[in-house]
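Consider the single chain below, provided in structure tokens and representing the form predicted on its own.
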Amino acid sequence: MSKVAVFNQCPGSEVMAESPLAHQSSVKGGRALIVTEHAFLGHLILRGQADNESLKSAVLSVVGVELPLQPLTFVLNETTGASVQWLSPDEWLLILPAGQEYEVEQNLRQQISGHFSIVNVGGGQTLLRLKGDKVFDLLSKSCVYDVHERNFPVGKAVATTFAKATAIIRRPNEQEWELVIRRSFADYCYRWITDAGREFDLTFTV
């Protein structure tokens, strides 16, 4: 259990909340495949015109990274851990350290002019971080998208199927991968990963 702010409300409006996998148990295994849930991060959907200079400058000022304009990419602020991902020509996903989403949203609203929208979707998503020598094997048996390094370099992000669910697969660095999954798919993805990862001596921390 953790205290989190209620969507777009200000600090002080926190309520007790459970992560999407709070009812599941951690799995202790080896180090060839390690999966860790990072719950309660800030997830914001930003929409606006890509040629809106105030939008681009606001993202750079507030989040500390350039707004990605290339499809299937995301950029990471290695100092803060915040990231901005291209979702469509006028849509981006911001993932922020826990507790920063309200402040970031308010600062963006103050600096962006013109037509735009910002929606807090943190209550409906969670992030899984994967590392180890067998991550490629797990992803290869779980999705149809080609995750080989020749096709999936660092900085790429793809929305695709994961088993019979949907997920965003991201590669923030050479050693780690990320899955952004919907809350409603979290239990299914947990069960799929624990089963598919059994042959790799999976460690899953929730």
Partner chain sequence: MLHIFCPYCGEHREEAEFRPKGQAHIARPLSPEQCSDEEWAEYLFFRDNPRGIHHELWVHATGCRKFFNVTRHTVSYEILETYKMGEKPKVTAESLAKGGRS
Contents of the next structure:
Amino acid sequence: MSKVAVFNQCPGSEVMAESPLAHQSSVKGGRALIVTEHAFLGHLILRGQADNESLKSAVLSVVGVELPLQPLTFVLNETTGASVQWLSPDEWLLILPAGQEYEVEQNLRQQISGHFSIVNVGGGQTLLRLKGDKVFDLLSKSCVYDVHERNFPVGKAVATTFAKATAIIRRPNEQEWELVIRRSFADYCYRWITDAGREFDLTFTV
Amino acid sequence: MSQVNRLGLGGCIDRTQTYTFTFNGNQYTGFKGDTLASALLANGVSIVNRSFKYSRPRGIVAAGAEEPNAIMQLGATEAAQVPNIRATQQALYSGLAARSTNGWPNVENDAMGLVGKLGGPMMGPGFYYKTFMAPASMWMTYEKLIRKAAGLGRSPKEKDPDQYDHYHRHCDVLVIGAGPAGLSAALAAGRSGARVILCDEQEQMGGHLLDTRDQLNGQAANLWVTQVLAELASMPEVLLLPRTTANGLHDHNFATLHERRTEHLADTAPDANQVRSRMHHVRAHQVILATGAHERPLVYANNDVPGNMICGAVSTYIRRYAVIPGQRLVVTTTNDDGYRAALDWTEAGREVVAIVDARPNPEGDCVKEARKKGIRIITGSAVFEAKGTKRVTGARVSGVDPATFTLTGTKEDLACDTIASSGGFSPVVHLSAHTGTRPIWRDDIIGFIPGNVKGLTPVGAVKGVYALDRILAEGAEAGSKAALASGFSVSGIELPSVTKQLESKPIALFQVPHEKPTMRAPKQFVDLQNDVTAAGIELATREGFESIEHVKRYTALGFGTDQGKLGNINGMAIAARLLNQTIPETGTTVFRPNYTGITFGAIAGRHCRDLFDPERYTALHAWHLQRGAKFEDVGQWKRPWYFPVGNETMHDAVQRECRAVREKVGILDASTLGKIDIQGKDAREFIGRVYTNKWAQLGVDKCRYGLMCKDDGMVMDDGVTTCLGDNHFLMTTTTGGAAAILEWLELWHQTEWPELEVYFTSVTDHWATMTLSGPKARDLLSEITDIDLSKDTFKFMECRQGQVAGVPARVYRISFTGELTYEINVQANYAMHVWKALFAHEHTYGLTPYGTETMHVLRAEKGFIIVGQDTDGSVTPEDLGMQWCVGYDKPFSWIGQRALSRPDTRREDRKQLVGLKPVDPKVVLQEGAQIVLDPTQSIPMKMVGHVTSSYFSPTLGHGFALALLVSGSKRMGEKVYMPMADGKVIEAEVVSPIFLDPKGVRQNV
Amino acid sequence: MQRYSGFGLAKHALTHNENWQRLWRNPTPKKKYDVIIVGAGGHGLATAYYLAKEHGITNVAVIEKGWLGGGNTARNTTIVRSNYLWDEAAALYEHAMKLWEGLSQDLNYNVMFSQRGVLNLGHTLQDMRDIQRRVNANRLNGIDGEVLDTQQVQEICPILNCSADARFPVLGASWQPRAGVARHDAVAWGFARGADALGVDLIQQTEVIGMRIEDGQIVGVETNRGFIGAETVGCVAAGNSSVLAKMAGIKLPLESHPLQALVSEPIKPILDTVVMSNHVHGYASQSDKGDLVIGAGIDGYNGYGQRGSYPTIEHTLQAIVEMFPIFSRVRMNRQWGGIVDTCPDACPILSATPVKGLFFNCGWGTGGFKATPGSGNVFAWTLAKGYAHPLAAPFSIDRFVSGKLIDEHGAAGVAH
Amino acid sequence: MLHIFCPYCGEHREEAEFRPKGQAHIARPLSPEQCSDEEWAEYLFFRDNPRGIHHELWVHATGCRKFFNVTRHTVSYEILETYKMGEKPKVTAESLAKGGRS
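Complement to the form predicted on its own: the form predicted in complex with the partner chain:
Full assembly next; the chain just shown is listed first.
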């Protein structure tokens, strides 16, 4: 018997999932700031030693990208949409297409040796995508972190404060930004964003 | 009234846009581009306020942030009221409604003025410390009267209709002040491609260049301003923030900038989506301080009568606003700048009676120009007294010897209605001092300049450089250096040509001596807003207040809304003279944020109302709302407190919920419990070190309750931890402790035991937890699960994995109610599905949702503690009678163990957890009631403990409580007493804290 | 000493206020004193005053590195109350409260002690349990106080946001009517004037730079103006206690943190009582001059800079706007910081030390001002007798070894 | 507001992301049960609390969640270095005294 309990936490498609913002309604507005929730993605926290070769090779073979060792970066698999993000020297966030988290976890566990952990956290966080000319302004109103393009190029990912909550900010491409927020704070973040985005005539799709 | 003082030409105002406004109920007109002050002056309004202590009439003195008198109440409606607006910094807008803050029945005729006149001599500094002491009982009455007379404007009585926000910014170079120094600095830095922020507190950028007589490139200086601003605006990395005051400069170059976004347009934001003002939180790599200097007035007798102004303000009103604030001007000055006011005045076509210059032989270019224009110049002299009460009617002039502080020569009275004075300049060093650096006194410029602050470069007038060509050059150099220091390559800028002006040196004069001694002369004001006089400062030093901080505090010098921008240096200089010290010996004042006041709303930003603090919701929150739950705040979480049905009271609802759990089945949303996933081969060892009890033998799929202490031996958290695999545990924490406990585990791992192979990951939000509790729990759950729930297969304190309502779930058979309980955990996105599936069987099993209150009653019946309610940071596991949960012989000295053997923790008479049963079964003890053994003793009574939890139990049929009681474990069966506020004494019997099912039969069925 | 009165004011007015006497002398230090007090803040001056007045010990020097009353005495939010939870702390603060009640008359100096009452708000059920517990304990200790419900709170403070839809609704409060505020500077000046009149030397602008200890006995202090002898030395130098202790080779269980406060611009009277909330982290009162006096929290890091972090100020004003939405358009005038020496149990240290004759009075955290006369009174007794006053005894430094802490975090909280 | 270099994230971050955790390098005694009450009290409560150079523990709470050490001046608030757990400070009150810097 494995020393770690792993199980598929996703039911079949007959079970209706509810995102953390299920109770909130969409806001219709302009195109200067468009926020869209991407719920139900697979989120795994991977922890281990950065010098563990099996860790690196496992991530490469299972997720198809190099394990990012450079602080504050993440790597996107353009084909699958999966990504691996550096969170700390021994911690990474894997965001996977919906429903793949169990398989990925199993595959990683088979290939990684030594001291590591993998934890499914998909129920506990959700992802917002932001685009439009006013994203910089919205983020600047909300975060103490410098989101100017000189400091925040594509491929950067930073965990920081977001208003009075916390968030991970990611920049997958020139046009888009991503916010990973915690489930229990999601309603607060929604209210904050809609309030702070009011002057930009925001659109928020949940 | 028409705009009697408006000049026909000139000024940066838009004469095509006329605004109507009111002041003290009278209607006036002004133009777009006016400030409230310039508009009032244009309309010939002299008296704008009454003074704070003596109720003397006061007029406008300055044209900017240093104005002490023109303090207004603004707002046409109640909700839009703003107290203490400086008229000199408030842009005029259509419909603006302003009132004076003092003066009854009005500022022209103020009844309190009489009190000021008669009582004035008794109202020296600190007079209230010397009286109002007898009889002692009368102080509160005296105080009411004192308070009534105090204060300036008033707070609105309604909520603010406007919104505010924050903006976090980062830049390479922050330039504060957009005068000549700031503009050239910003331009030099901006051209390098650096990220530059240029802010300026005024409506228009340009600072002194907007009203200077100097020309740039042979043209009016403001043309150069327009050109530079246009170039800056075209640079993508340069941000221009006009109407933005840098009000604080904090550690590591963190600046707070307050941007007024609609305050210049209307009482409230014209568009509901606009923010009224915005705080920019700026982290700058380099800061260039280009804040300029404030002109100092001279201190002479009756220098507060309306019509007394500072010279620079006179020029500003004439040149920038095309307003001339009087008919006949006398200038009294110690420097060349005073002459500019006279020149501007005479060019505007009104009479300059004389320029009175304290210097014996002034020879600058502007002196020559004044002579050329035929203005009378009286040298070696000063105005020592102004005549008039509601408006200046004349100036008394005498020869003066600053060195001996005496008047010399003959005296002469000049008829005039305006006296403009200039005693030199005080650099605006404020921001440089906010992180504790003291400004440095410079005798040559007769002022303080900024001390050394890392990453801060003062430039221009703020460091005592007043020649325009040098200001521009230094600005450009500082801008280039700052960009260079931030890693950019620079090429410099071409500077505009400036006609060199020959200046003669200023002379140091602060207070002008009077023919009478200071204590007997008419009042010579130093701080106009707080009615601090030179005599007041003299009295303070006579009474032993020799430190400048004492003088300030005793006289209130500099404590007004202007924070002494005009008066502080004069006050220091006067104190220095009286104490026979130099100014630097006397000490500098400490400048602290804010530079100018900022509304609370702007500082609070968007973090108010429902955004004051995050509300955290579980995945089932919407269901609770729909079911009509009342909520309890637990940390940031909103937890259902109870679920009233119909018109039920809380008591009724809780009794019903309790019965449902004890008799049928209830369900609690326990998702807020902290959950930490722990993996690694040393997970078990680690858990054993942080919990008080033993974990070595816990098998897979088994659960165990654990207590956590700090290393001082005091209980800090508790919860159930489950072994999911040999190297895998799931720890639960209290709702409030979740984040702190995760950090606690990381702390120990990262700092003390990095060799242990273990990782912690928060899964609090990931798992939704539904606690199904009651005798029917098994029957109900078996309807929708494939897990074998039979008693002997799935035992108490075990965990199983399976499907619940088609959703993969971990089910823990643990109990906080004492009943048969299954805690169903599913990935939170599926929680609502499972919850609803359970409620599909609501009526079959009598399933009842219950809240935290019922949970508390049920757990207390079982004697289960709530950390933070039954403990308070001074309670050990032993005090709780939980020796069963303490592994005294564990090989590792777990956190808290050593502290338990200290003398005080070994004491036998510590407070211990007990149960209390009120003798009257109907009584519910008050939580927080103090316990005594002898209720007949007199006060102070010897207290021996207090009630921590208390409820009425429908199951027991009586009230019951948990309490911490001195030597409680030895008092079983004894009676204790609780003397209550209403005089009643409640009697209770000390019993075991476990009131129900001590053998645990019910949870083991 | 020239006595002060309303009549005196009128008399002096006739002579143009030219005959007022100094409040204190500016003496040259003597070679030796019976007692040296290090630190001329409120507590140190009160100690000197009571040493002279109650124990007849007048050969006393108070040595101050800056100006008297210039530390936390000049930087606090002036709140005075005695509603502490534990018997030991309550007794000490109530002793102070009783002295406050006659202080202006005793000193012949109006310290403007205004007993306008203090509300400590409760926003959660646990807040209310703690309030009940504390008020019950106060009552049985003879300290005034009652528990109010939301309606009663609203009646006492009509401008407080008591609506049920506030983020953290006000569930009730404790109310101590005898509590209030005082004029902080006047307290220092009144004690200084009183002590000086009794013969105490107030030596300002003189810094202690070392302790001279012989055979385990203090014999005096080294200063930047030379050695000054005394076999009894009491250190009462909040914000500098650890530094002084180190000079004597002693380590204290203290951390010095920045504590910030701020005032609004003066406005007409609108807030007639003191309102404090631990839960939303804000407290406010209105000074006689009209300023709203607002306390912010302690910054978490150690700091001797007399300034703290801006977010602390920001958070405090968010709390104030949450509690008093009508203040949104009132402006903050200035902020400042003090240095508080905090103890692990949020209670002070009034204690002898391993060095004979050397005593410390420190660690008051955020609670020092309200204790000023009481602290000085029991510390004077302790210095005069050489052993702890009964009210000071529980606050010995030994408690950190035995574990007998007096945990006042609940009552002390963020708010003071 | 402090600007703190996180040695794990490799860049300066705003104070709002961090939490101070008191004096650094306070090691828990390896054999607590062998400690005297005085020694245990020393470990629990007694701190250097210097006016000047202070080595202190911080955690990058909303960032990488790593604990690390900061050498900071408690009057000027200047941060002289930050360093990872397990490392020793390069700047100390003694080294500054020797180097003549203040």
